[in-house]
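What follows is one chain in structure tokens, specifically the form predicted alone.
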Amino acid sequence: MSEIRSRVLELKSKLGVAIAAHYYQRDEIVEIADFMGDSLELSRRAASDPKEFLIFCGVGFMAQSVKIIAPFKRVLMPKIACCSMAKMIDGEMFDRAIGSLMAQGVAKDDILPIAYINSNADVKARVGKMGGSICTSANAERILRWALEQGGAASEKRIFFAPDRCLGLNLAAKMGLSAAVLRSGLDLGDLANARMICFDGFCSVHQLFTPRDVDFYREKYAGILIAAHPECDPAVVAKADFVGSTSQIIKFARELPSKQKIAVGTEFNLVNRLREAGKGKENTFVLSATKPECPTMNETRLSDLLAVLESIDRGEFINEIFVDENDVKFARVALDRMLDISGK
């Protein structure tokens, strides 16, 4: 055991803190975490943990979600890592996008926003104020069905989906909805017949997977299955055998026979841990010619975790997460609406 790891475990026990780690974190972090999960699952488990202090190993919007769900909890991060997708839209850009739609003659009351969980608190708060909902990749279809039912026949709502255009377009295609992309939140494009209007955000990791990668694996291994996250490009999703959220991909892969080959279009660290040796690990491949490693998720190292634990021990509390009270109030409205719709 390394000296740093030993010290981390010592302070973790001494201080009585909880450590939460997203599935995409490095092995060295995952191995000492109290619990793992995807973004919402992790935030909910972390918020319900009885310990006062939580060390959140992930990216900023996830730690914010804990503060939204449990504002009384003290949340610190080893690294204030920022999700590139979440950074593609902030509150001001959200307002400008809504203004662009209104300039095209769409009444504000006829716009219903849905924000992907991969967004910051100020965006979630605006969605809550407008009567919209948050969604995850696992419950997005259910949330969209709810959204389509709002307003009634006399006032058909336009769905504004942010920030991930790929998840939005994949969802629209699955449900047979007309969709358009609001390029950079400013270029209006062809919105006339679009029921669903997607902001032009994306995941830098899931953009690495291409239809050629799918073709390569199908040619190399007869009978291989292709699994993709819905943040992948629609052209990749259309070729996949299975499309699902992080937790859904984990379940799908682990239930396969060990001899079944599978190529997975999502973050490297997760794919590397999907199946154990002798239980299909040797038949599990990353759907990419390059290593699809999330740069911000991989910023956090044991030395960073040690630094934040030592700060708690000194009473200094570095990298503590705070969220504006007004944002907490309205972002909680949007999150609660999602939980009510999806049955928690």
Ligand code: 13P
Given for the second form:
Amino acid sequence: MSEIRSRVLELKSKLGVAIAAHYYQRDEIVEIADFMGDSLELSRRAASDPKEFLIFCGVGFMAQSVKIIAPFKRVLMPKIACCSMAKMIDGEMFDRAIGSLMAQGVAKDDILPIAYINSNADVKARVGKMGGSICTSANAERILRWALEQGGAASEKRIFFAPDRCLGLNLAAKMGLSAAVLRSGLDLGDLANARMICFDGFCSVHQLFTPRDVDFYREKYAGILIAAHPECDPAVVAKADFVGSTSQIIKFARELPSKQKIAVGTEFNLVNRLREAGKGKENTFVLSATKPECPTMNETRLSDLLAVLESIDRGEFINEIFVDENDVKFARVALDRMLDISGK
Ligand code: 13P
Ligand code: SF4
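So the form predicted alone is up there; where is the form predicted together with ligand 13P?
Up next: the whole complex, starting with the chain shown before.
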């Protein structure tokens, strides 16, 4: 065992802290985590964990969500790593987007926002204030069904979905809703027909998967199955056999017969672990010729984890997560609404 790893394990048990890791984290992190999960599972599990200290190995919006749901916890990150999609919209941009819909004739009361959990607390707070909800890739369909029921038959709400246009468009396609992406220059005609209006954000990692990659694998291996994360482009999702959150993809892949070939469109670390475990290298493929690594998820190393544990040991607490007090109350409203709708 490496010296760093044994020191991490020693301090982890001495300090009695919990370590949470998202599935996209490096193997060296995942191997020593107390629990792993997708965004939804991590926010539920981490918030209900009884330990005072939580070391969160993932990206900023995930650690922030735990701190909002469970403010009594002390949440620290080995690296303050920010998801690039979450940075595509902030509170002011959210306000401008709502303003531009209103300028095109949509009344504010007729707009119901849904924010993907991959967003900052200031965006979540605005969503909470407007009566909307957060969603994750695992519960997005359920949250959208709830949103569509709000307002009653007399006044159908228009859904404003931010920041991921791909998740928004994929959901709309699955549920047969008309959708538009809010881009400058879009005229009222496009918006007038759209029940779902998506902000123009995206995940740079999931953009790497293309319909040609799907065709390539289907031509090369007859009967191969394609699994994709819903952050992939709608053209990829339309060709996939299975679409789901990271934990849903893992479950799907693990339950397949051992000889069933599968190509997976999501982050490399997760797919590589699937490949190494269970079905073996020859049956599990990364759905891209370009290595789909999430740069921010990959920033966290064992040495960073050690540094944060040592800081707790010294009583200095580096990289502790705090949420702006102006945002906490309504961000929590939006997150709690999600947990209520999708089951705690
Ligand atoms: P999951 O909630 O499916 O884990 O997705 C989080 C994410 O950031 C995917 O890119
Ligand atoms: Fe953000 Fe994409 Fe990385 Fe997920 S994979 S954390 S959406 S940049």
